[in-house]
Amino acid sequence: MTCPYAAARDAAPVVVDPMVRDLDGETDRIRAAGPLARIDLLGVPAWAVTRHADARRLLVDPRLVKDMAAWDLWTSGAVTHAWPLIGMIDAGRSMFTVDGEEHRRLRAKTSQALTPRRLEAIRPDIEKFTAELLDALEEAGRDGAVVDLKSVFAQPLPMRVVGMLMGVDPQANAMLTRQYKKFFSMLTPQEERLALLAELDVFYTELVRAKTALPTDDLTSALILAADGGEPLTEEEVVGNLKAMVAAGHETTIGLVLNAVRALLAHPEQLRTVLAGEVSWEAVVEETLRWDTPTTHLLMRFATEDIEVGDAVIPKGEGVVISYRAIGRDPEQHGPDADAFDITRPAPNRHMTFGHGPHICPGAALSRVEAGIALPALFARFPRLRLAVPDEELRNLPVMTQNDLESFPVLLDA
């Protein structure tokens, strides 16, 4: 692959691999490369922070924006809409794509919608989906047969839960799972990305039109309606907002449930703990956030002058990864066996896959509680559940972003 806006400075960078063929190699190349790494993202570079305790001090820094026109790459134009990567950072205006007060003012309603309470409300509409998707699943796998976990039951769980909260037709939740799984596919080719960026565009204007002519009990309606007589966000700010926070909101959980499986099943005597009741559900969870990031790298931020990072610099006008799968290995942050999977860790697991600061990821509550009603489900179910072949076997999409595995091959034994 060619690489047209290469400008390496000093060390050679790491060049993160489109194919993600050797996720776990490549965040040991990354972590080696200092808590600083210099990267190559489809022949743009970056740094990416690597340390924990760096990146807690980061994402709270105001030198660090959303606004890439303190992106020297973007403004000199050696960056266009032809880079594959640009619909994650150039996404139309939202909560995700600004700072300071117009990030509050356009983050306020969903944070008023995904209220703890809230999520206590949908809890039995998440335990029905649960129930109704092992039944596909059990059926998928009568008889021995072979059933992939990921398409009948990780990945349309949150589609459903996401959609029911925006106030989606059910019917369209396949159509959005083929476009959001093109958007982050490396193999898409750019000019039908952007084709898909405008198709989803168009689908959410025609529910927020849809939403605003008669208002319903669900998120999309409660972005329209203005709050506490605030000033009430545009068209383009509310579709902004929805286009990413589906997304977000269901890509993240069908790799917290995928990953948490398969650590489980890897390590068969923490399983038989959990099941056990030794050591709690939420335990798997945290320790799946810390150790298998569903997100490999969040991009990007943009210094608006030079920061010091350890004996490094971020100059100013370059653009920052933030590495999560590199810093929930943190030795520093987590001790001497962070490498390693462990549901019984004593201390607190305080990770920041979710990120950390005015940008913490809004849906995080909304994944922890998906996540915890479907695995325990998963396996009251099908206690005997096993990986179909190989772990070595299983492959991760070509998605840079994100840790999507291909498919999960199972066998039930129910």
Given for the second form:
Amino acid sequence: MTCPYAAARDAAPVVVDPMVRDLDGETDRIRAAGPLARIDLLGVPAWAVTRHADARRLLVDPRLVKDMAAWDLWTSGAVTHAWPLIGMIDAGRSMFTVDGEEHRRLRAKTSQALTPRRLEAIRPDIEKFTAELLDALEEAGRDGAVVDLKSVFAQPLPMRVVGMLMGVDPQANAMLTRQYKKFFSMLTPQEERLALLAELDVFYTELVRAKTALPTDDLTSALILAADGGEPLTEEEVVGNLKAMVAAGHETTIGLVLNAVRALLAHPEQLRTVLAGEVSWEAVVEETLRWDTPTTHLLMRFATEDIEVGDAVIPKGEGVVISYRAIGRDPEQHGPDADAFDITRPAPNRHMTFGHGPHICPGAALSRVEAGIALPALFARFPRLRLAVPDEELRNLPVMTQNDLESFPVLLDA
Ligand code: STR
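Would you generate the structure of this protein in the form predicted in complex with progesterone, following the form predicted on its own above?
Next comes the full complex, and the chain you just saw is listed first.
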């Protein structure tokens, strides 16, 4: 007897490269492996969703859950904390790891705090941080010196913004940046990663206890205070949400800002139209989100029943990854030129880079505000900004889930 998913199941999986040596080639291979691609994540098998339309359906399908208890490889003990990607899934109880009614309770305050309207209040802060970092950039790039746009600008900005929102002492920003860099890198030995996650838990728990004793005007305090007549969040839940916000708010926006700069520098004719005011920065941000997604693969959801995807089936108990980079390049959604960066695509740019359904990114508007301030300010200050090395020489860090550049050396040509 043949089973309907035998073909996909028996096909050699696409092995996701922990060193991220060829992201475009790998994206093509995953897409070519079909709408539901068998992938291998450091020896652990999973299914990758590679098409926009399928992801849109699956992300609202209640049979697909975040709870690891539904994952056979976990409950059987085949996957343990020795697996380097376990921290992407086993991240504590939070809005990132819970579904259904409980998820609505965990997420409500955060999504209310991050609406476009509420974010208008912090726009001046973001503008001030941006201006300060541009001064630092100018200083570092004085007299034709090569400067790393990542470490001097793209990385500190989102960290400052999310730190301010959550009430993190700015003194801790450097430590957090260092720890998350280690967390995401596949070169970090697993014992070290588990140790740093434990240290971060101590840091966040202390922060939550301090805010419980003395609430201030930040989202962490708001999460602690009883939620609109609903059950207040537990300390564990506040800690979980806080670390999800800091990790996500800081890591992903770095990618958005850098990838936009990279795409514009690689397409100077498009940059010219933006600088001439013919195309909006908003169009740049949306096209960058689609074409060069900050998140390559989002780990992981689990099937609580067999779920059909086209003529394939995700068997009950198995893990599903949403491959956002492949989805952003889906010609069925974006046309035959989906692989081309083109800021003149008709608006709205219907990409799915922030996800879809109940878990859709609560920080989407925040990242749009940040990039919408940072990019025009950067090019206004340094209109002749250019890469100090050929684009092909830019390397990704060994980070399997994020599109994370090692560095971004530029000349300011001020
Ligand atoms: C990192 C480790 C941690 O302590 C908590 C979380 C939860 C949120 C996760 C984050 C993780 C990794 C990056 C994610 C983020 C939510 C959005 C972000 C997956 C696992 C994206 O890359 C989209």
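Rigid core here is just the name for the largest C-alpha set that superposes within 1.5 Å across the two forms. Predicted, not measured: the structure shown is a model, and the values here were computed from it. Numbering follows the first chain given and starts at 1.
The rigid-core alignment places the CA of P346 2 Å or more apart between the two forms.
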